[in-house]
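What follows is one chain in structure tokens, specifically the form predicted on its own.
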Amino acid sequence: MQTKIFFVATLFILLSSRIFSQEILQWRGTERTGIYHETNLLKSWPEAGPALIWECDSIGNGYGSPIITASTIYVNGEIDTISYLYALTRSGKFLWKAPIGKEWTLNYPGTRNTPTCVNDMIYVTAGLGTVACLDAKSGKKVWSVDMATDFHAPMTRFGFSESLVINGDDVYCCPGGADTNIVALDRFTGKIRWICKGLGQMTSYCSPALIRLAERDILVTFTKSAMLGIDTRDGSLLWSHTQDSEGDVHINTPLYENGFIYYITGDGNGSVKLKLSADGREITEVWRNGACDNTMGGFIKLNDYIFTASYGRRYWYTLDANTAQIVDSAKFDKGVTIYADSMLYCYNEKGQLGLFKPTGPKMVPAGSFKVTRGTKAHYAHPVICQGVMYVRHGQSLMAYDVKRR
């Protein structure tokens, strides 16, 4: 009997191993869409929330999210003006702390961006400009650039937030210099596979979503006042999309499906449907709507809409994806949304995190509580992984139980 348990319990081992291995984990799920492929959560809460499993208080000041594989948690953090790669385990306990680079520390000080992990080897930026590639057991730094001196980036008003996209052999980060706008890197070693001058912009805080298409795949990312398509073979500008605002913050990761690209931007267009040619080269505008606007909270399409919050009016909206009509609103306050097992979850900046139902268009309140403990502003993106949702508020990571018992 003993050893029939041995050989499950060693087979369920290498079986999470092995799925874990197959993925890039990294910003807002392993598609950088905000859903994750959970099942069996809880359809509805207790008064109180979810019950709290850990807390660990001591990550550094940030508003990054942490990143989970089989055994091991990493999320960034600022100590004293640095910028830290943490290591904890899948209880909490704390591993190790490796050094980063300088991080931002004016405005909203602490980390802004979320590691990404192929295998062993975890991505990270630092809000000064640092770009590094560290071991992901030792947390010994492979190689790292400094886009501010090797690239000439200028300084934005934020700090550098993006959180990298690897494919390939190759990961992308954004300068926004003149002539080094957008640089493809070897991501085993930091060398410049490419440069691509885009439009000559200042990086405005995106993280970049990645089109796989027939002929090409097409990096899409923002700088200052446009969205760029670039061919990720040889860093060539396939297209641009002007931004009718003057603002520079355009954080949130756009959407590809089905032959259409979506973005939502608080400082833009708002929200806006594109038709991109099956071979990747030309976009149409299908329509936009101004009206539904999200600074830095994401967005999750399901089927023929596209739940949100906005920015400018605190409410979240329900967007028909064929039409761009706005119809259907829940009040509860600007902030983060993320999806998994037939629900959504919200995050918003008054600490509060809903659960709620979507039901054709309307979003069906099923819970919500008060994130009380960590500090400072509540911009972190919430992750849920193996049945526990984890929220980084500030210097506090805490994991609840979502899973349904």
The other form holds:
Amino acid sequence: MQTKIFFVATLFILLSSRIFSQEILQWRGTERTGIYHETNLLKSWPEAGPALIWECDSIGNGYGSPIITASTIYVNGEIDTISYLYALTRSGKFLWKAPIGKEWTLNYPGTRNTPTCVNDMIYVTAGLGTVACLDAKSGKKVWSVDMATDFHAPMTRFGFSESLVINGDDVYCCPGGADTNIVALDRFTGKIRWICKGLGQMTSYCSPALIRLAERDILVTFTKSAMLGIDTRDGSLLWSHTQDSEGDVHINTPLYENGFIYYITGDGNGSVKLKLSADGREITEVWRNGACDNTMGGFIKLNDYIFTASYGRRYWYTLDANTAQIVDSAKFDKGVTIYADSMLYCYNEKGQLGLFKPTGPKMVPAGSFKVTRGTKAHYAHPVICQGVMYVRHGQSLMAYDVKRR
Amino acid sequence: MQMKTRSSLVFLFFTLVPGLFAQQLTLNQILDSYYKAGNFDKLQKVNSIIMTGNIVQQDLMPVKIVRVRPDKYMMQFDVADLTAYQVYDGQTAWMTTPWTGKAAPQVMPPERATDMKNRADIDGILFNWKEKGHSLELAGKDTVDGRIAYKIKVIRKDGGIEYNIIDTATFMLQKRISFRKAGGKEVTIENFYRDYRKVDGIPFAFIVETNNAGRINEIQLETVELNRTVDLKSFTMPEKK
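The form predicted in complex with the partner chain, contrasted with the form predicted on its own above:
The complete assembly is shown below, putting the previous chain first.
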């Protein structure tokens, strides 16, 4: 009897922690690494690609990815210069759309960011600087701030593009103002919790990383010519890492793993590995390879290898994470990289989606197809959830069946 | 070693010999072979050509090129994901440049209009050249990608000069050299034609690399469609609002 009670109690604790755990659905998966913890997915694709389950072709213009909850898909889209948050059913049916703010339309017109969802709250940005929190069920705005007017954010070249980071009760945004460089807001009210002056440089379109250490959490993001590490307790700048070029586009989310930070830019130092001290107060450069760049396609680190696509040259390459040397490459134009169930998913700018098996440093092809639906550039990062691959191409969101049967 | 030397000699023989014989052909003989290789008999029956693909530079720009006999041309392409047009409607050449913030179409300057008119010619400048008012002369030989080719000098009706360079073995157009005034200086533009594939028996270069005074881009075609119905109204310059 005692054993039975113990078993039930253990089960209750396990289930409760799972049910009530605060899972954050966000840009490039729950850890912002591009790795989706899926199983039982196809290991090769037929010639025509995986089966298209549905397409929703009216989500507005944009390049941001969707996030998928148990019942709802959220994705941003622009119509007539206004940014909207769209809510769709898991079968792609329109539920509602809610206005967020003015969107960027001067170049690459459309929404840029991926929503962040915590329980029943959604956090989004719009291209001209709105940061908003919306009710996930109704789309009703809970609060919003305007980075341009409230935080004196200078206008950018490509519009505000950040996918917001949530940490406990905080949400962080990067207006890039001289005195209001990075701001932490109370995620329930939108009130300012702290302001970091950073280096006073304009924003650089980065969707930040969050490093959790024993002593402190560190927000890692880029402004115009430096990567910054900020203590999330009070917004103090812990360290910065300067970019050698004049470029201001550092979009990719840095990666933290086992005491090291990795980042790849297309407009700065290229690929870089830094050692982070145990207390998070110092960084030391381990290596850099200026020839290995990537602007916005992200990268995947698997054991000793980093897989990404070049920006300057049109191919995918494998970087040795220990030596900084390119150890292999694959001709597949250039684009976005994500990973799930031991396979790399590469979505190139020509609209081809390729499946590759990473075998040591090699990328072994396992099928590809062309995304022929949708509009404009193929920049959005695919998302995989419960055996379905979601691909956004401009005004269209497509769901492909990638489950192995 | 001997095997390698023999292979090299065989390679050289097949590479250079067509070039040696090339000298013996007259301009008209070269052109006749060029028309035959290009299946110009069949091309005459083509009323419209629609090409789609990408302009590849640092960024990728989707492109669609439409030609309709006798003189209509449209290039639709995306810059910074904004769709732009360069069009010749048979009389007027016009363009849009949305990346400059200007939405309204603009008439092209005369020099660019001439280029647009030439682009509208489905048959190219070497076909019916006398009727079109151009002058041609054989200007010796050149090499393109290591292959010997005939160099044909074209003095266009508008007075401009260009060179069309034709492979001695395949008689396909390999390169075009033209000149354009830019910023008060004359710049040289080189077009390289590669990856010929047949569509309904007619060969088309699916890769065209352009070197415009050191700036290099490549048009990589994905589809070529012939004799599709095209709405001619799409070539007309929209009125300014």
